[in-house]
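Just the one chain here, the form predicted on its own, laid out as structure tokens.
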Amino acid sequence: MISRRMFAKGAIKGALALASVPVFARAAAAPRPFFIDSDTASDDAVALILAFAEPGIDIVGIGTVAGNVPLDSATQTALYVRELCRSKAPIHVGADRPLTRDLETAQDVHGKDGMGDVGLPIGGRKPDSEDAVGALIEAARRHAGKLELVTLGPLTNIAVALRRAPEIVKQIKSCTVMGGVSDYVGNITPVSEFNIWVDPEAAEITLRSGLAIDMVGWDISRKYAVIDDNDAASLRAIGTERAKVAVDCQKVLRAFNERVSGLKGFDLPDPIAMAIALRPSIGTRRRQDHASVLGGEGPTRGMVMFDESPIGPKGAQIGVVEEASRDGFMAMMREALAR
């Protein structure tokens, strides 16, 4: 017979063994929700690939806007990289014009698809809205403190989204954003990147409205993120079908690179600023910082201007990665590209 006592100190024994047991042993931790928007190119694709392959995700809608290439070369990337990693996330369209301005593209740059012009199957898809804008405030709802923005083209679509929903600053946790430059070492201007360039209004909302943004700017692509044509012949030899499409849709690119650029081989801004935001230890040093969005026209349009001033700085605070482990963006694209 079991005594009153005896039961007691068993259920008190147990409860000790419980609680030493680690919290993520004892039931799987929730995904981290991921709103992803993207100008779906070249590097966008490889970015793409790296979310949808990432353990803990949960993409709960990507939206689409005008930026590398005009929005429905964008979308139908984005459907088709999509369909290659066998994935059923939600694709929303966006806006196809900055907010002000003619849309000018980076064709010359990732080829007239996008995707380096080598005949991948791109077209003929069809998205699950065409509200991309709407999608992210409904998703921001959704999961209130818990929503995690990424994005990896022109800040159109997010600065609709604050000007109808206000409030969504409050509900997003995390905006990692891929633009700008630490350094002022432009590619589309002296001092400019191109994603804040295209859109430079949308850019400044997006900076003012509060949102904890991390931004890793081109910098970080090409100190860190450089895919030389020795990398390239070893991720292309991973043999997957993903592997494959990653290293050939940079051609243009690449060419590109030599030609301009003086990169030795293609870099990847979007794959790392999403490798950031997924594991954010990729990203060794940050400072914080307040940052301001030149507009008009000539070389300062699109530039990020920081203000470091000890009296009364200007500008939003936000978060600016410094540095990156190529060694860990490096391995996470390896792991990926295997899938």
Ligand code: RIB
Contents of the next structure:
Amino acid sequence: MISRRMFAKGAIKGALALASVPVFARAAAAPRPFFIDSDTASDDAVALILAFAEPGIDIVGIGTVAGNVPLDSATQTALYVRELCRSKAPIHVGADRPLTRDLETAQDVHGKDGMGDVGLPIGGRKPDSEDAVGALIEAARRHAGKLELVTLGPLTNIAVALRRAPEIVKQIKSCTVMGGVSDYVGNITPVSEFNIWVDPEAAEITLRSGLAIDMVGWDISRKYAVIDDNDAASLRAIGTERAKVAVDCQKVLRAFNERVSGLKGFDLPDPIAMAIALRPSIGTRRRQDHASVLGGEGPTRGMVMFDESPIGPKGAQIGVVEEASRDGFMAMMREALAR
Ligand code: RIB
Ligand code: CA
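Give me the form predicted together with the ligand now, not the form predicted on its own.
Following is the full complex, with the preceding chain placed first.
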């Protein structure tokens, strides 16, 4: 029978032993849980490669949504990239069209298959479920207060999840949205960006929901994430399979930019938004703003209107990234493509 005195002595000895172990050796930090929603085409694919390569995160789910390409194509491309990166992240199928509108894709920008029409072996893989919305709600519940959400496509799945389970606003720690433009220079109309334009109603529900939103607009891609032919060649020369795919699948986007948007090379809106979600310091300047989304048709469809006036009712405030570190982004790209 151990005496009280002997027990006390043992406990003190144990405590002293533990105290001598450096804090970092006691327990590695728990990985950050991420959920990614994507209309997977050529730039989304590179964003997924960045996420799959990032240490210290746990991708608890990927939801697919129609946008750049029809839903099945987005799903099959996400499954292909997951296999390319030897990830086991679960992939769930989401909405095949916007909340109230017909689907309008961007296959003229990314290619019919969304991946540059260069003949990548995409197709024939099986998703983990047909319920991206349910998977997001479950992930928010299971990782309440910790889940980091990143959206790379139209916000249809997010809006449906918010309607079905409004409590996720409090459970989701942060929501990085690739969408809109902080300087009103659009890529689908003079003032609108594609992801918001495809489903403005879903975007309005999402931006005004109270989610802790960090908006990374297409302006950030235009200013800090254009990959010219020299950069593309040096990324591809990394020589891994994923480096070759990441560059080759941008073929149609590069031609579109040369013909239409005037950017010198292909630009990577989703990857730089993903980089900022994974390493927030890559977003070097932000503002807080009230935002609302215009619906209807015509040049202002999908415009994210910022409201700094003291007049009138205000929706939720969101964070808007205004500047980013190209060096930080490109370093992350090289690291991930070399994996
Ligand atoms: O406007 C750019 C966005 O639209 C990117 O997410 C691209 O993949 C497309 O979805
Ligand atoms: Ca996208």
